[in-house]
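Encoded as structure tokens, the following chain is the form predicted on its own, with no partner shown.
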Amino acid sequence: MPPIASPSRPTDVYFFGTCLLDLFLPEAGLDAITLLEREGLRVHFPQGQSCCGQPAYTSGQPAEARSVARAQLGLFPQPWPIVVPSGSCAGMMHRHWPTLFADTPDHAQAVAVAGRVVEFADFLLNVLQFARHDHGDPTQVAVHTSCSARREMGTHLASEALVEQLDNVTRVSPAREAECCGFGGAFALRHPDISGAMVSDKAAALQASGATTFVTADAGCLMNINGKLGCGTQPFAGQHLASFLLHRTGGQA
């Protein structure tokens, strides 16, 4: 299922946080939902929302994860547009949600609300058309981009076209930009040698990058990466896509 095509700019969108970005990153969470404000939205938060059920599915517990996505599922009744700060969440909305409810009687509602998922990165640049004067001194950005965002939903494009087009800001292409960074969720924790590993590599490719900081989309991407680059000694950590665009284009204002 590709991702959303919008024949026209919407006036309203539901916002859906995610379960990382609610419980450790929240001040990103907002710092989205004033950029989507700021472009003229009404943006509308259902205070049900929890998990999209992608722990318990990629661990093989379909049957949990139905009944964690299907406490969703009711919570977006109008026909708008599904943002959702985070390429592994949607990614999992968008692509395995109807697959998740195959042969049961949600199956419709599925597809539907999966249908209306799109990631925050691509809704602001191929949606919104994002464009901002540039506010920060200049500075050289890495953007790391998850796999789920890279594979499932083709938006790491978009995550770096925000980034480039800021006119005080180059971004830098590091070694193993494509790789993962070892979360994966409920990977990390099941094979911690490896995802240990697989972090140490990416933390230590952006470093060298030669870039002031990084940025991404996915909170659990930026959890673990940052978690790795504070055993160091350098001053080097990576902050939210919506935390840095905000920042970089006037703040509220």
Given for the second form:
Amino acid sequence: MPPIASPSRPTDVYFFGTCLLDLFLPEAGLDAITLLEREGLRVHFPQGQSCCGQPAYTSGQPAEARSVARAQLGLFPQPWPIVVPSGSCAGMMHRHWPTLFADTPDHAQAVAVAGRVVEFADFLLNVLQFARHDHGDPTQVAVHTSCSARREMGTHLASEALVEQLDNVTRVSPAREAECCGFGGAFALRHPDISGAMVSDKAAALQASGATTFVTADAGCLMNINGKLGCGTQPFAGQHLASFLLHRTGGQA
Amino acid sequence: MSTHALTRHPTPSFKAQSHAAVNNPDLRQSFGGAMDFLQAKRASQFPDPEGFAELRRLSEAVRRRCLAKLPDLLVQLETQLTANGIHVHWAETPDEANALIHGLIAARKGRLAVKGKSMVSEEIELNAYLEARGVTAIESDMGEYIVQLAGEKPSHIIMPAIHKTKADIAALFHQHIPHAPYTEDVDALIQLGRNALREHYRQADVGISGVNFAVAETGTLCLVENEGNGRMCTTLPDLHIAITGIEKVVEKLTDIVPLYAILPRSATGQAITTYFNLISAPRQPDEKDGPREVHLVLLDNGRSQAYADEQLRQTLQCIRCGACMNHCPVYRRIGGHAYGTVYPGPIGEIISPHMLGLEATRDLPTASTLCGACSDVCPVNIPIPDLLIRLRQEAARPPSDMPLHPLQGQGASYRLTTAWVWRLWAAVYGHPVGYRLFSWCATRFRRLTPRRQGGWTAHRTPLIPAAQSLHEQLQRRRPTAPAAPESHRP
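What would the structure be for the form predicted in complex with its partner chain, given that what you showed me was the form predicted on its own?
Complete assembly follows, chain above in first position.
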């Protein structure tokens, strides 16, 4: 039986690539777009996009956050969903943009755009009902969900479900699975000792979980944990959920 | 007794203290184990997320309603307590509160005070104040007693001695309690401590306690405790002095029901505490025990500042359960002392700036990844990450943008260079042409990226941009054809 199309399944979506993915992990962005296109969607990537403003917002610089976020507001004129392959950026846009633009002339537009923001894993599972054959070898995988995806967007179950539905993949739970990896944007630079202790514990827990790799739908966490793992000697690294899913389900069509 | 003052003269460097703490393997291990234990205990009390959500909704509603009426409720509380024969005193600052309390004790020529656990008394550093004036104050909560013997401060608001090992406590008791043998047997240690304290209860001139809830409707002081020491302190000596913050008032006796249901569950994972004291009056003529005089000191110490701002007022919803620190990944790794304030962890990060000013506490709101584990478990739903972001904004506020009613220490983190870095960032990321130019340079000259990237590379490999940005790659890319539907799932 073919997947049941959601009544709200769109034909077109916007893709907001996020600044981290854009510069550091572009292949994950390409994989996410390929996955969406393979499901029959037209994916629109406004070339004017840059960043959701989160770095400035969480650093206590709302004016700068607003000016960067404002530059994104006009990029999504059609009423299509805005798919964001990162829980924390999606959380910033969906939850904090309305607050950031409160009492400004852009508030109504910010609220309207924020309402269309959807996190990638959530969209793939719950809107597209993503269900593809797993072509990979049997393996064990851990899922790391960003705190924003877990607590602001409530979409951690989507990442887990997408991994669990692959026939040859067993999802394993590392110790203290829900604990933060220690990234926190500027926190990693401002409090390197504490952040370093957190990411060391996270990396160790993932390695001890029995998984051969871990996946996450958040570029910040991925760069943080892989950065730590890269200092070690074990060939263990994580990948973006989109890359993992694309690879397991047959690559490009 | 150590007299280093943590509250009113916070140590200048959170960074230095957290650095030392995070590199102390014993501390890391003991806090890690304790936090795992406390998290599991709390989780066992809330097996059903819906049940927790409902109880939290009720508790939050009580706290919000009572704070909305706070000025009226405080007047009502004073009237009702006075009618019940309890004397009410108001203190704006720690110094005023200390002087009031010392004055009450001195007027009765008191020399020895026994204390139930009270974080507000820690906040004003009452013990040191009394000590300097010839009044000995003995902590009677077992954790507080241990910390006092060690000449330290509590490292947790509910479990003050959580940083101490059995061996630490055995050595302390052996050293400080006359004739105490060295033992690491927990029951034996507790018995040694209790016997030593019992002597103090007999001799004390005054009992000092905190208050968990002050009920305006009935004029009742509620005290939540497990050891019975709170009851001893508030019934044996002739004089009982309670001290609490002005935000602890609730409107009605029935308001206690959800708050007391959620407090011990959140704090220690108990459905109910061993003791729940309701103190409504001094000893009556026909009664054989109880204090002859009861006083309540209501302390402001920056609470009015938080109260004046609608968003920051949420800070005062706190019922001091400590669940936020039990679940905080930062607190877990540095322990309570590294914060340098009486209230550590997430609640300390949002309340200390009101008590001490942002100048002295500006690092605290930054000591969080904003992961939200704290607000997830908060029994009164305080949006701690949002308040941290707000305090970061207030600390970084430029001198040209000062509001009419400033927060103490506002703008303390403002630096012209930082402001310009953010302005430059906004100029680049806020303009497509600027961003394109920046990302073109960053990717083309990626080999020139510094390999030492400050705090990042202290624990990680350096971040190197990709050869081409996603923007660029997408300009040349052709869409992928749709795949045929698969019958993967029924």
